[in-house]
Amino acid sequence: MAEKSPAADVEAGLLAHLNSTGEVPDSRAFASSLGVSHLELEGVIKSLSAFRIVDSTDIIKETWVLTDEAKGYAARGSPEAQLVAAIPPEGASKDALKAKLGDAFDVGMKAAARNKWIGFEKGNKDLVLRKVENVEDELQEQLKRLENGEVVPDKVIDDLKRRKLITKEKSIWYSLKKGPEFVVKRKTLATDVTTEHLRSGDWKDLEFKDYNYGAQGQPIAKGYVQPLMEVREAIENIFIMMGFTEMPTNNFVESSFWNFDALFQPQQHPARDSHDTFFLKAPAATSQLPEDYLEKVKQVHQSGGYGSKGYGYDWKRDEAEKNLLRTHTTAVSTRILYKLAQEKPFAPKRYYSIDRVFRNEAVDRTHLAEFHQIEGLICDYGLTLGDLIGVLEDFFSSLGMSKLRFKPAYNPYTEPSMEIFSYHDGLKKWVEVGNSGMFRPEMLLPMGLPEGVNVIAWGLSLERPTMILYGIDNIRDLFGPKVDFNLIKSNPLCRLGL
């Protein structure tokens, strides 16, 4: 037979004491006649409040307790008693009295001077005199007092409080009545049938604990969507419904010409400073380059051509030769649009694509060096502004953002431009979300592109409209190392307004 457990005795004594009492006001009292500590009647209590054989009611109360510095004030004495009777009649010096103080020593030295109990020989600072023949420790029996429970006044609290000798704690526990369930004994329910069970027969005499059937199992481990790859694929679902084909953008490191030059940048450009721009170095430059085209690029930038005038500088190839991680996606769109221009006969275009760029950017909440851009372009003969517009105020409202206004802007490829800014409801001013134009036709002719044929582009960050539609206000959070894995669990996920 197995044998009873501490707990089973307790729980036997306290069912006993109800069925005939009828109450128990005061649990820690209770369990000093059981002889079994606070903790123990508790996890008693606890059990049977739950199968509401018991009501228990909390009784809180928060006393001051001694710390462990003045738990040994109060069997020793304070430091300043300690350091008097350290004293002899002769006096002491600071020393020996520290040798037999040990961490005492300062705290007394300074309490007994401020009562003073003690002064220094004339001329010699170092020997310490006892002032008095006896001192009544008051420290230590206002220790003693609340050490035994007893009350003390309310400045002698403040007073220990500011020698940091007390803290606070809280106390709980429990007056006791019979609850709806009460029963004397409780029965032992089976949480299920043994082979024992069914050979004896006495499964049919048997109780079982009640189940369960609506409580939750363990949660299924599945995968996560990152939130900006989900605003990427809503993304490239819209450039596919508009009739776009992606770009490959599998190269990260580009050379300067086709990051630059190629799309009529001049090479004294700001963005070309190592401040700027990561440059690679090894392999620091290329020399696959298309020498037709290069040639012609080399013309139009130092002496126009195709009714520019160009820049008028002298064009160096060591210096487009250079090798960088791109700046951005415009750099896929040179390589894309040159292609197009050598396939025979032209044939109009709709490209776009989401990738990774690199800038030399200063890190903070809203930038990083690193950061995804989206690129729409279009290939056709006789595009205009308007058909930008139209086309933009089409692929805005499949993101949700159908309040839109264009304001002229300068890049050295595009000419008109225009940055798009989008009215934001929630922060209720206007943001800017993008930007746009017309490629030049000094950036396109070179390339082998026919007469007449126009390109309109327009670009955005991925991160930025992710942030808004998930409501993260820094950029670190959403993209790099530092990414919180329960933030992509946590985030519900996100629809566009397609």
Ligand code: PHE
Contents of the next structure:
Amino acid sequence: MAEKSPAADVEAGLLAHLNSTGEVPDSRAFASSLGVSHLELEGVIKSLSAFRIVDSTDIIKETWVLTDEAKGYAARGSPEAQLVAAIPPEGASKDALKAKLGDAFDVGMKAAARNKWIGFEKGNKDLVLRKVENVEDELQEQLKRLENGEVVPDKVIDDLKRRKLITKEKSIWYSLKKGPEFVVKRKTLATDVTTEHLRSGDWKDLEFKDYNYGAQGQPIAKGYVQPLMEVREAIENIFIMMGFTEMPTNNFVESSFWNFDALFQPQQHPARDSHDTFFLKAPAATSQLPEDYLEKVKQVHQSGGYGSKGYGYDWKRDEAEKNLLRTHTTAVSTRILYKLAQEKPFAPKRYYSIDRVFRNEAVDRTHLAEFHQIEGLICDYGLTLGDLIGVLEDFFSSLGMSKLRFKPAYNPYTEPSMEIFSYHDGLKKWVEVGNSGMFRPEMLLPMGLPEGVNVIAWGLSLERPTMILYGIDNIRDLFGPKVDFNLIKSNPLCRLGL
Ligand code: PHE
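Please supply the coordinates for the form predicted in complex with phenylalanine, as a counterpart to the form predicted on its own shown previously.
Shown next: the complete complex, the earlier chain at its head.
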């Protein structure tokens, strides 16, 4: 048997009353006759109404309730009465009274003066004298009456309103009658057959509660996928559908050679400054660079070749050997293109990568010092800018961005270069979504790729589309130590516009 709860007592009391008198005209009065709060009775009424055991009608009334300040006065007396009570026969200094009354001092002084309960000695405004023996604390009386739900005159209400001691509140209570399913005692339905029931045989007489087939099960505890990883996988699937193979991105540490020099990025380029790039202290330099190729890279920077004039500066090996945290995944693309160039005969390829890159940036709502780059490239004979535009349109429309625009741009390693913009329906504007171009001959020919082979390539961040897709406007809510686990737990499946 379930233990008898206070709610069960309230229910029994209510049903017994309805059984004998047929109605409860005012649930609030009834609650106080039972000695329980109206809230408690309300719970019982709701449950009984749901089973149509009682019929309830709402009674909505606006009542005056005491503010916290007024509740204090109802308990301890009005400030003016407290003030008078605090004055000894010989009088008291204002400071002493202030210390005793605290917040109530100012109001108490004013009201007590108005009532002529206090006065001052001639020439001494600091000594407060008491002018009456006993005061009748009418304010406290009225507040107590209001608190007990008793009626007070309108004039008093106006006065309390003016002093901001009461506020209007809507309250709801009920009048009750027997419902169509009225019973004096609710049958408790069994939910389980226990060994006890089987032993005693009383299961034969039990009434069982219906199964609720609509009830939801407990959520299953399982792992959750971070939104970035969700979008990463979706993008990976697009690349794979388009026939791309993944490049190995497993080295965050890269040499300046592969990150910059091999990309025909001059050694005095501002991106190679420590304000933009994280250089390693230990090991500060790499000792392994392909010598033949390095020599060709040096030549093309210094004096050109392959139809180029080069940059005409004194190329330094030290600079190329400096280790850094890769600033773009184009370093990975460069390595793989060099490897591809060594394989004879040449075979066309499509490659992609998605991994982390690092930049010495000031962190703000849209920038972190580390983020993920997505990069794709196609290497084949006779590719044109038209091919690049076509591939970008295929790729981005798979991501749900079908309105694209291109803007001429500059990268040391591509010519021509284009920034990619997509029209964002939600933001109602064109947003930059990536960068692209055709790798320069000064980059490809020293690697040993055959004449006539072009590489079209593009890169974008993973964070940007993820933020747009998930409506996140601060990158720190998506990545890093401030990510809220609930964001990950409630992360919906990511379906791109495939
Ligand atoms: N590396 C470029 C960046 O970091 C992206 C890019 C990749 C541009 C390939 C052109 C070609 O923004």
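Numbering follows the first chain given and starts at 1. Keep in mind the model is a prediction, meaning the values are calculated, not measured. Throughout, rigid core stands for the largest set of C-alpha atoms superposing within 1.5 Å between the two forms.
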{"item": "Yes/no, R350 Cα shift of 2 Å or more between the two forms with rigid core fixed", "value": "no"}
{"item": "Post core alignment: Y213 C-alpha displaced by 2 Å or more between the two forms", "value": "yes"}
{"item": "Shift of G108 between the two forms at or above 2 Å (CA, core fit)", "value": "yes"}
